[in-house]
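Take a look at this single chain in structure tokens; it is the form predicted alone.
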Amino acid sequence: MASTIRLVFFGTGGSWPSPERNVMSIGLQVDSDVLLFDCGEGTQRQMMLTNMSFMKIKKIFITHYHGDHFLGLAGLVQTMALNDRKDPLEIYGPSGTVDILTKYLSIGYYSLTFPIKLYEIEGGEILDFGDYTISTLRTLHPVPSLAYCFKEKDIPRIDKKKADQYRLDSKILEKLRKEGAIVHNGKTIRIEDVMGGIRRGRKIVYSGDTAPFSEMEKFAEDADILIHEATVESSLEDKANQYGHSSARQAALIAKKAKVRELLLVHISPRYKNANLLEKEAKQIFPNTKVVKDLQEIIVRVRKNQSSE
């Protein structure tokens, strides 16, 4: 289980930048490696205002090919480049990302310096990556377009009164937490003979752009953070829902449904330049809402109080 998950928001907005925010962009640090959520244009300006660096994103994850969400990703790239990174880069997109990002990381003169793997997910995925899983949903948007849920894997707690009773230090522990069984001082030892119960990884949604639909409750449910699109506020969100959007109310409902722990809203319409009219119409529905901001950082903490099933 990491020790630290962050959330960097490196744009809130939708459709085109603004003087309030820029597009969608969302860095997720899982201890010393970044993932990245969309990139909008100006996303690498954005993040060397924070102190999330841009060399140590591993994987990108793009939830769809309209402009907001992915023109960052050439400057992006070529700015590794010039800064001679080596390590390789994964994007991960909707059907569609091998042929529109191999001809758009091609733009330029310049020399690739590290390779980049290109995956195209149809949605309904569960990426595994170790520590953590990334799934995937496919949702209501007029181009193939996803949402993705990440998920810290659960770990056994330890009971330290048992744990002490084979006095196991904090070192023999994580290898028998990983390994299940191990040999120590001549005796095998399980992980059920010191485990207290299971701590629950946190996890985190995403919607990316959506129209409102049932089985967000169902990928969202139980979520630390769901991130979802409030592109207007209700007395506009039949139209946007014919082009593939949320209000903030129907953000807060899915929130609601799901029994998420918190609800953070993005993709903001530019015709907003205060959001305050959407964050207090989610905040009727669902109080623990926010209408995040350009460059807000919020730590996701393992909850507490957790049941020891």
Contents of the next structure:
There are 2 protein chains.
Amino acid sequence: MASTIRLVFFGTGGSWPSPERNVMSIGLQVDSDVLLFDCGEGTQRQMMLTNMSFMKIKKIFITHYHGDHFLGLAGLVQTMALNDRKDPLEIYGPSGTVDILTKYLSIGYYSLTFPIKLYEIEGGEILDFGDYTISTLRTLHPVPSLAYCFKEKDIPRIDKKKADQYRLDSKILEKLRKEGAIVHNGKTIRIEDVMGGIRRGRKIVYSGDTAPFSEMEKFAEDADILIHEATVESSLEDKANQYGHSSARQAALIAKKAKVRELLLVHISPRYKNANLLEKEAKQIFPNTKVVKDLQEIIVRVRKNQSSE
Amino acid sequence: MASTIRLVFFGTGGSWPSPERNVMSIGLQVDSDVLLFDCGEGTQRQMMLTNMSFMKIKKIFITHYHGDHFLGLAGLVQTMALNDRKDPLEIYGPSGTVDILTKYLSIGYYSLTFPIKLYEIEGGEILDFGDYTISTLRTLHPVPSLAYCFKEKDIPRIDKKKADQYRLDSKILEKLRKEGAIVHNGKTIRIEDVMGGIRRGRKIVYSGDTAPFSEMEKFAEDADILIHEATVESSLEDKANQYGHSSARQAALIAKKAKVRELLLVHISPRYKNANLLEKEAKQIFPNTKVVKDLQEIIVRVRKNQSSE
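Given the form predicted alone above, what does the protein look like in the form predicted in complex with another copy of the chain?
After this comes the whole thing, all chains and molecules, with the earlier chain placed first.
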């Protein structure tokens, strides 16, 4: 059984909040663990409007230290403490993270009830968390800034006919899948003996803030979902690029070249009451595009043609 | 003509936000100037849902440095800068303000486009801002914490009959009211010559966070509006008092002793989905009580029996 992976968008706006969109924050739940990507001001309250619990956050990944991406951290951490959290919280971010967050999270009066572990990332690392990895890419933005890639690990797919030859029930098969080899009825059986290919793990990429650049195409290659910033419409893209941002059109070009399955646009400028124009411009290049709304939930399903080699 | 004074409640919840209430922040508009009392996380976005402009804020008064009262400051200041504010911003708060806010407002990457002036207050001061004063009181809370009193200055009331004797039109009367004395048709006329009493200035008190204490009764004496914290119901007041908070019942006792005109309850604990019980308990002691809702607006009218001596 594949894990349930779902995304909830707590904020989809860029630069500052608007009545329509809060600033950036995205939750990714894999089984019962919640990973949070960015934590703009107001994220804790947005989470309370959904069924993804802020108390279940295990790791937070900050793309960079512009206010619209991290100024909800202090409030979130303090509310966790007031609710007597004991579990450690890991926070990852680009260079500067330890200095900035040590200072930021010490401001005002409160008592922390749990340990916070800060990790600083240069870009290019692959962090292995067991069932999944998080890889990172330095983006084109005026301050140290990262894109993140969540990649569920590939899982050997069992060929039922082969398994039946060894008379392995589902419990024993799960053990075999985990351990790679077992002894069954006195015989050593290796995973290869019953395998019928690979179920490819799901891949979700979040660009953070960035001007368009070719490394992103490789980073997002073949992703199930590319969540890309799309601050403005195409007529404003030159200026946006100078400030380290992309247009919806440019995000779509990257999605197309990276051959992703679906493109979700976020970090919409507060100038847009609705983002119809942005979605339209992107769809002309990459049809499977959506501008995400605040509080929207998306279940990330296993790709059918990913289920076997 | 009396100035328009209105209050807008951007957040009325205590400790942490809930779907029903954001954390503390109250706007007071007097003519076109906006004063902000407390600035919990998410205040800027709450303001955007009302017709009180965050760009018009002249002064911010922070009661204390628990997160639910100030963690919206950085985002607000950064959004003002991104919107190219030039006017200076004054921020007042209890002891610790200069250290805490200098550190807090320097975190992350942004460029300030306007000067911020920080003022530290011990409690007991009266700040004179021309048409009104702000006086302060140290409250009963575990960290340095203030209550604030906005007091419009008393204005000489013109006796129409007396003014008619001197043939003074409204423009000249306004000049006389401002300057105290004028020369008109070769004659010196003093304000006393045309006065028929005093229009008493409106008085609005905000308690901030506090356990109940008798100094608050004096501080709030005869106020038009007392905005008092009411974290819990009466059955929980002992524990609340230990943490430096009040029950709705205790807030009502203060309103009654202080003989205020109206009591507005705020800083409602997130445990309450609705605050009916709190309002009911307070009304039994002080009938003219309301538990305020987020985004509620209240026009502060001149008291009829305040219009003359």
